[in-house]
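Below, in structure tokens: the form predicted on its own, a single chain.
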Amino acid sequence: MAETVVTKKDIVDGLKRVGLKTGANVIVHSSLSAFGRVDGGADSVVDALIETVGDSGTIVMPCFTYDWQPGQKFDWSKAQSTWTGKIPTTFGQRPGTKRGKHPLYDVSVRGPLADWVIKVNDYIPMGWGENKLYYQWKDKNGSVLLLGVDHNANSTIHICQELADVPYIANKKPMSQMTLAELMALPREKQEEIIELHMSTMETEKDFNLIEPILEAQKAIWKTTIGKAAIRYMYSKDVIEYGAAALKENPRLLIV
């Protein structure tokens, strides 16, 4: 039996089927391999996204470089890695796509909101809740698209945890107002302390997929498949509203 090949048209049709529209502002988390065989590879996925949202929409893709270490002077010219896969790497190389300078949780972005996205995301590197891009995105009618990945890749759920003040990440709060410039000006030992606190949690076994039934109950998530990939689409405001409320009621909801 011949292997099914996913085309750019298949991807565009699937994106429209799940509710992505012209002018959408969307954060994309993705896995190219989840689709199966894609004619044109990651370029076809990127082309389909750009075609679907058009010039009036903004696409954001996390890169998560993790290139900076405490005590280092951050040198952006040497920090161009992308940990989040082939689709964000390809997207970041496209003419017209901009990239921020966050030393840990960098993003690539294109569209009318690109400069705003980079400014918000870069300003406070250890942000908490309302000062993070993933919270402020909801005020831009922002949405989240999961292409072949589940909610464990959905960074917006971290906002739900923080707004609910779940106890296992409360140690991040003290550094949540520190700008990138202020962090870099600290002695190495203090930088190390802050990074260690930021990256650590008291409980590490969590499953963000436990948020999906809550979104389904509110009819706040749309799904389809493209090739072999499960596709999920939702609005940031819904994820934050319903997810934070559920975690306030049960702070251990996501712990497994």
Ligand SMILES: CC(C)(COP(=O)(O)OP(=O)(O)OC[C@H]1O[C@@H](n2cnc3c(N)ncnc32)[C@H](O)[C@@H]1OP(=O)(O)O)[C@@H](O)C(=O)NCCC(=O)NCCS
The other form holds:
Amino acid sequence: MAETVVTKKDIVDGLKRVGLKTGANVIVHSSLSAFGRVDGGADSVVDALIETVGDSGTIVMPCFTYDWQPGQKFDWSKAQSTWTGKIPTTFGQRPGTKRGKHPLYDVSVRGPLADWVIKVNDYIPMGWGENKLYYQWKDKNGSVLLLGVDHNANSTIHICQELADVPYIANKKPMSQMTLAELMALPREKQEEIIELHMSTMETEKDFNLIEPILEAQKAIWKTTIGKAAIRYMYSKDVIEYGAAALKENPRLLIV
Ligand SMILES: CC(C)(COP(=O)(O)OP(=O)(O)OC[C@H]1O[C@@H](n2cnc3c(N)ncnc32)[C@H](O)[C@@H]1OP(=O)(O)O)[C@@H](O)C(=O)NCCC(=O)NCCS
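Can I have the other form now, the form predicted in complex with the named molecule, not the form predicted on its own?
Complete assembly follows, chain above in first position.
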């Protein structure tokens, strides 16, 4: 049987089906291979996203460079690709897309909110609490789109963990209260110590997909498929409100 090929039109149709609208503000996490074969590759996915939200919407894709070298300056001119995938890499290379310069949590972004996104993400204290991009995004009617990836790629769930103050993120706290500039001003050994603690909290064994039934019960998640890819769409305010409440009630909810 001939292989199914996903076209840009299939992607636009699927995005509309799942509820992505003109003017949407959306954080996208993605996997290109999850679609099956996409005609035109990552460019078609990026074109479909830009076409669907139009000029009045803002698209954010995390790069999360994680290139932390205390005492050294990261060379952003070399930051052409990102481990978060071919789609964010392609998106980041498009004229008109801006890239933040946070050494851990940098994002690519285009649209009317681009400068605001970079300002929030680059200059406020780090971590995942209330003053972070993924929290403030809810006040911009922000949404989250998962293209062929599950909730383990859904960074907004970290906000729920911090709001619920789950015990396993205790190590993150020193860094969450600090601006990037404050962290950089510390002696190198102290910086390394704080970053190491911060990273160690990422290793707790958990499955963010355990949040999905909670969103489904609230009718706060929309799903479709495009080619072979499962597509999920939700509003940040719902993920944060329902996710944090569920984690407050059961701090072990996401632990497997
Ligand atoms: C890590 C991750 C990006 C890997 O996904 P992936 O589909 O394997 O990789 P990409 O999205 O980069 O797509 C590239 C792959 O698509 C495939 N591909 C290439 N051309 C293609 C086409 N035209 N059509 C479909 N697939 C194609 C190839 O397998 C390619 O891999 P290769 O470059 O090693 O050959 C994904 O699993 C993920 O986690 N994404 C979310 C990241 C994120 O936002 N995280 C947030 C915090 S946790």
